[in-house]
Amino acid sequence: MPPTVPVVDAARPEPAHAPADAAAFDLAALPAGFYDDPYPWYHALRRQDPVHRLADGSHLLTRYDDLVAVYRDFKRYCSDKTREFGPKFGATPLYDQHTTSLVFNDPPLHTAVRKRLGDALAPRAVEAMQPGLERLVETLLDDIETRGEFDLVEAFAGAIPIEVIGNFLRVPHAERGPLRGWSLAILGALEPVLSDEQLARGNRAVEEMYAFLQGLIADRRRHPSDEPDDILSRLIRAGAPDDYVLDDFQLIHQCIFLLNAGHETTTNLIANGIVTLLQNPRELERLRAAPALIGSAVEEMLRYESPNQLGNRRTTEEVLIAGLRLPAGSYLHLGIGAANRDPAAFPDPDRFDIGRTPNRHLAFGSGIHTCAGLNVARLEGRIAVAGIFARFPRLRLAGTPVRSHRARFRGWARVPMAVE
């Protein structure tokens, strides 16, 4: 049976039970209890060897100020994937789409990728989402309201960030059902390790992505459309003659990326956020006293529970982090959880404070890596977690959540759900 979350308050010093030996740590052999709560491993892995070594001989980082220094430094710690995923998927639809997407890659692609994402995903282009985000959020509530107990993360969490990436590429409407299950199943293909079955599953969602997107882009292309919001027909269209063109095969898995990206990790912060809020009664009640806090609120949750908890770099010559010196060649694990909670970057770590500032949390990366698309997951999660906890005053769990059980991105898988 999962483990129960209870509702309390999590203002805590450092976890007394944090390991008091963290040499074995292994991200492939991961110890229990890890899954529902990683962060006294991180703690006892920060102190004891914050640069450790794995047993496949790569590096886990744990300390915020090696994180901020491997992000400016694009050119020392690339983001290429081919060496590394080569082994592990073998030439394989999920090899081509790990290694092609934005996140995965350095200049000119990720260049070129982000000049068109550009105008459709900035502040102003942001703000004018709301009116329309808003509506969705109430509809849902609306269905929550008539069914009185709820999935969480089906019912609301994950329904939102599928509805405003599908409208970002023109997804039809009715074609959007696949969407969520391809994104999880490429997504979980991330994990250090995996099963044949789940290699099996990444596969066959990458392959009917691949198929789905083709026939959506011969008609963009035949239908193109000059309204900036819709990032598809950017990504078709150059703009002066040396501009970085994208052929077909790249142009498909930028798409594939974008459609995961915005879902799972924008999921996992508001379903995260409304249950944090829920085990800490008095910051919920901070929050309801003062409705305006729910941008510094969010903030927290991205770095209290950061959705995505791991990146990965790889080192393009020799360098030295924490006194140790590593090789060119050497793979690192950046642990974005581990830099959220660490105590000379954020003080009382452990305290879900939703008034934190400063809070200059890593949930969105840094460097030219930072998440292309934040401002849209911010105002997701700002409109969503106030939504539900306006509409429901006595908002509460109805049963056991179950976390997704992924060391990448922490989140859940089901969170039942009950409103009076």
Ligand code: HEM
Contents of the next structure:
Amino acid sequence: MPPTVPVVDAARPEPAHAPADAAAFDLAALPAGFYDDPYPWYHALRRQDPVHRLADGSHLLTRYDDLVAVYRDFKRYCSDKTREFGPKFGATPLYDQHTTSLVFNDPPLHTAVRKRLGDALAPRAVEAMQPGLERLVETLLDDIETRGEFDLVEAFAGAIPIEVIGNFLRVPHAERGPLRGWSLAILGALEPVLSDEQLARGNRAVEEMYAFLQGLIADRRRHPSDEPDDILSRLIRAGAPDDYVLDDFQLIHQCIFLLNAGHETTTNLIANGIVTLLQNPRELERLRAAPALIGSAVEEMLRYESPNQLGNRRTTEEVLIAGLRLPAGSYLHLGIGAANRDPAAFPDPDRFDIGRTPNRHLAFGSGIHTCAGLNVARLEGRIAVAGIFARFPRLRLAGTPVRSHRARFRGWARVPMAVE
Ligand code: HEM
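What would the structure be for the form predicted in complex with the ligand, given that what you showed me was the form predicted alone?
Following is the full complex, with the preceding chain placed first.
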């Protein structure tokens, strides 16, 4: 196999803490300090080896332009995961979930599900959610005010998405308790390395969620609704434009994915964004002085600390990426977090700039699988971040935040905070 074309940018020396040599980097054996700050490694990889071969023969891409090219071409870079998840999960509920959900499928199943989600997640439907979301955020802030000290993730960032997605599927309020735990266990099983315990937890979560959704779907079949944002009724309803019939197994796995897709990611957007603003007091002051910047501030949070740092594709034919020829069947890791710090796409990429324009980040992916919930996530991010800083001018960290130790999903497990 020919060597990768090295990319050297002499004008931008590597930061002092960057590893001198990225050759040994492997997602299956992450270097110390990676969870705290993965970006020096991503910069080094992008410069030295932008299509980096890992020990298992897969490749990690770190350049913005390469990711865009892969995302655009869904025929040559497919999303089907049966080949890698067979050995990873065996014949288990996790295998069923992660090979049936729309995100890990290509047309026609993908097209059929995407069409059914259609209008329910479109900008106009999402705008209608704003008053309800504002009320929810105010209620959570009331509770925080009475407590004084709180964990940002548990009391705020994690609580908002649960309610939003729970509303989409009309999950009764009293039954939302287990949703977050299920979501963390099922998406956690996508990490590059897994313990037996994590696998068992993930499988248990799919089983429990499956049983829960069977009940919810049976109930909705008895009481269907025409409300445009009732996603479950839309998914169940027959007669979609393509006439592709989703059987119960497929339907339930789409719902499991939907419930999960909007949880950890949006929690991370909100918590990452608030912590990043506190760590960049000048940008926080800028936002306080010009609250209308909240829209571009959220885009910058998505770029700077992308909640979903890694995606995957498999080549369906021989391809050429950055001068490297890869055969059909090659497995690719798309470094979203790395691409979003690529100096070729974002001047001064390690600077957090809430007014950055343009800001064509890849936090929501791109192409046919572009995040279907991006309007919802943006709205949640804007209302949550603007709301907490407006209510508490003296919001502060009350301890050291603890990272969630995930390579794929970048966020915090706990962020001790206080308000005065
Ligand atoms: C900040 C929050 C979010 C981030 C960073 C995020 C990120 C992503 C990314 C990168 C993808 C593309 C995956 C790929 O191409 O391989 C994706 C897909 C998806 N996301 Fe999101 N997401 C977020 C929030 C949400 C929310 C709130 C929902 C639901 C309301 C949602 C639903 C979906 C769905 C259904 C897909 C699959 C789309 C498809 O395959 O066509 N996401 N998301």
